[in-house]
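Given as structure tokens, the chain that follows is alone and in the form predicted on its own.
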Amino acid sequence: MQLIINGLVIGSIIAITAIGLSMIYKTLNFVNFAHGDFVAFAAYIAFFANKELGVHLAVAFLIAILATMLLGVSMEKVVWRPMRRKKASRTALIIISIGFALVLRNTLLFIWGGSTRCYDIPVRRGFDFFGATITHNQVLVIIVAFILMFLLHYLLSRTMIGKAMRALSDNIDLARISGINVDQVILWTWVIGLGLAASGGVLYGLVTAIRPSMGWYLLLPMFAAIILGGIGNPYGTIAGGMVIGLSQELSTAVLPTEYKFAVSFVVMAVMLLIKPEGLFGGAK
């Protein structure tokens, strides 16, 4: 039961961060390898606001999301949009994203060092749950993650911007000639995708130590969740994230803890061999 609870918590974080990565990939047609480092960036901004500025963690949460969105929008206007207009290849975009990931990670390392950090929040004793111990932070992570998933569902299914994002993911050229402001929708995709990444980063900092490489180690589980659920399918990504989180934690019952990230790779590899389109197919 303890491993199941831990798996649901980590799975929730993987799910919301992977949705953002999947949205950006499906809309812009390139893999943003810096996505994991945006996760770490948000965690450090929340830590800075909470620990060094002394603001409440809830306010630090919002500050981290806004700062991550601002960084993402700046990158879109300064780098990604000009590169798209120059018809840059997908390989060039991937190389740029890897370079930006290294810059961002080393910037965090330069400013805060390599030691682990944690938020300035009171330590409270967990409570028993069917023989397992669940902490208040774990409950908070699950609740916030599911609220974000519900809000994302509402946005994609009920709002004009959500429908426009889905149109772009299906066919960007057709969306453009249909009168959709493609550049504006792409900006919204970055805002929402990195907002989810930032939320996952702050929540991840609640249940684990904050360190510069935290987002990098989440990147493989994110890819595994996307492939497992079906590339471009946000609902499949949620399910994939939960499966990856549970499989990682349950694997520690028979394997050393340091091998649990390898479980993500095994699940991803098996899915690619058996059903490359994922359990839930492509974009929805």
Given for the second form:
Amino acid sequence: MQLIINGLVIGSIIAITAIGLSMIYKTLNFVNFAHGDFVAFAAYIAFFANKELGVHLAVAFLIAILATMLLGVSMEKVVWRPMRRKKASRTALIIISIGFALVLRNTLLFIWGGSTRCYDIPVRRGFDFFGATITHNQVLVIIVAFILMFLLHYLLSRTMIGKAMRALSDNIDLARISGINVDQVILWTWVIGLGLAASGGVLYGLVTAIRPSMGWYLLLPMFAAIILGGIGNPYGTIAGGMVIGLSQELSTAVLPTEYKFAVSFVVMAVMLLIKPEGLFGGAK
Amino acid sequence: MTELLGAILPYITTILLFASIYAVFALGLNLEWGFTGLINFGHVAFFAIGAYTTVLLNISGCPLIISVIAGVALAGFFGFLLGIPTLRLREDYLAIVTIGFSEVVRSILLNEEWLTRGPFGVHGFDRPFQDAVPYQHYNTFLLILFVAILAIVYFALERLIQSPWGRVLKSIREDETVPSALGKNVFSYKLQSLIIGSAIAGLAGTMLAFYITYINPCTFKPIETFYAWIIVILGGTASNKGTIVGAIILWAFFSGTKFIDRIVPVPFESHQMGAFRMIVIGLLLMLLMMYKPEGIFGRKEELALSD
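Right, the form predicted on its own is done; let's see the coordinates for the form predicted together with the partner chain.
After this comes the whole thing, all chains and molecules, with the earlier chain placed first.
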């Protein structure tokens, strides 16, 4: 039971962070290897605002999200858009993104050092739930994650911008000739994708220690989730994230905890071998 | 004058030893990325497999040469295993799977103490011709040996890529529909490239173990992979000569930043120096890819980095 609860908590964090990765992958057609480091960046900004500036964690949460979106938008304007104009290949974009990942992660390390950090919040005892202990933070993570998923669903299905984003990820050229302002929608994709990643990062900081490599270790589970759910499918990604979170935690019953990471790797490799288009995906 | 030379010489030997090891390591990546267009973000895993297989076999009594061959072969075999699920798909999948694989390998090295001795690492293995060469000249001997290995790998790769086989690889890099329309089995060629590249990385791992005489899982952090990437891209993608120059530049840069605080006072603490170095590597990777993707020695016309 404890493992299932832990799995759901981690699963919802993987799910909301991975949606952004998946949306950007599908729309811009490349894997953003810096995505995990955006997650860590958000957690550090929240930590900085909360602990060093002394604002309430809820305010820090918003500051972190805004800062991450801002960073993402600047990257789009300075790097990704000019590279698209130059018609750079996908492989070039992938290498730039991993370069940026190194820069971002080591900047965090440079400023705050490698030791683990946590927010300035009171430590409260968890409560009993069918023989397992749940902490208040874990409840908070699940609630916030579900609110965000609901908001995303509303955005994608009911608003113009959401519909344009879906159109873009389906077929960028078709979207362009139907009069959609492609550059602006791409900007929105970054804003929303990284906003979700940032929220996931701040939430992740609630249930685990904040350290520069936290995003790096989240990257593989995120990849596993989007491959499981089918790339570009936000609902599939949520399901994939939950499956990965649960299987990682449940694996600790039989395997040493250090191999959590390996579980998502194995899931991913098997998926690629038998059904690379994802569990819910049609034929390619 | 001779005093100064005596102080500088061991220092230069060290740079050249590391440069030759990483040149071999990066030549493996250059075959995969430079000539075939495969994105391997887990190159360090094969480095580690080569080193660990060799030294573990050797300390359990296996003759050195057989251990080395086994290390190289096993690294190649894992390249084969990773290639099977990924090389039929888009190039991003290999990147994702290899990056994950390198972490999995490192956690196995850390946790399976019965096999790998865990975080304590392995030492006390044989080094080539250690009884025949006097101890004070051993590093010089090793440098000659490594340069010889580098030369063999270099000329073998040059022959390979100028053969019809190498031309197919380059055509896969440029546009894989063309070779497949000509009836070439693109998947099989990519797999062969990955196997050879991984085996070369395994060989480099063995060389590293011989030089540093003690390896542990921390020797094979993910960052090693990006050293290879920066070497290849700096020197010039698809140029083996450039790769060797890139390796020398990288190690000169490393030793430069290691000693910079003795020359000019740097207001950094030690962990900051490491982070700073990585920021430079990351920025360099980004800027080179953005503004000079062909590197120093690469030829722009050979490399179609745009679709």
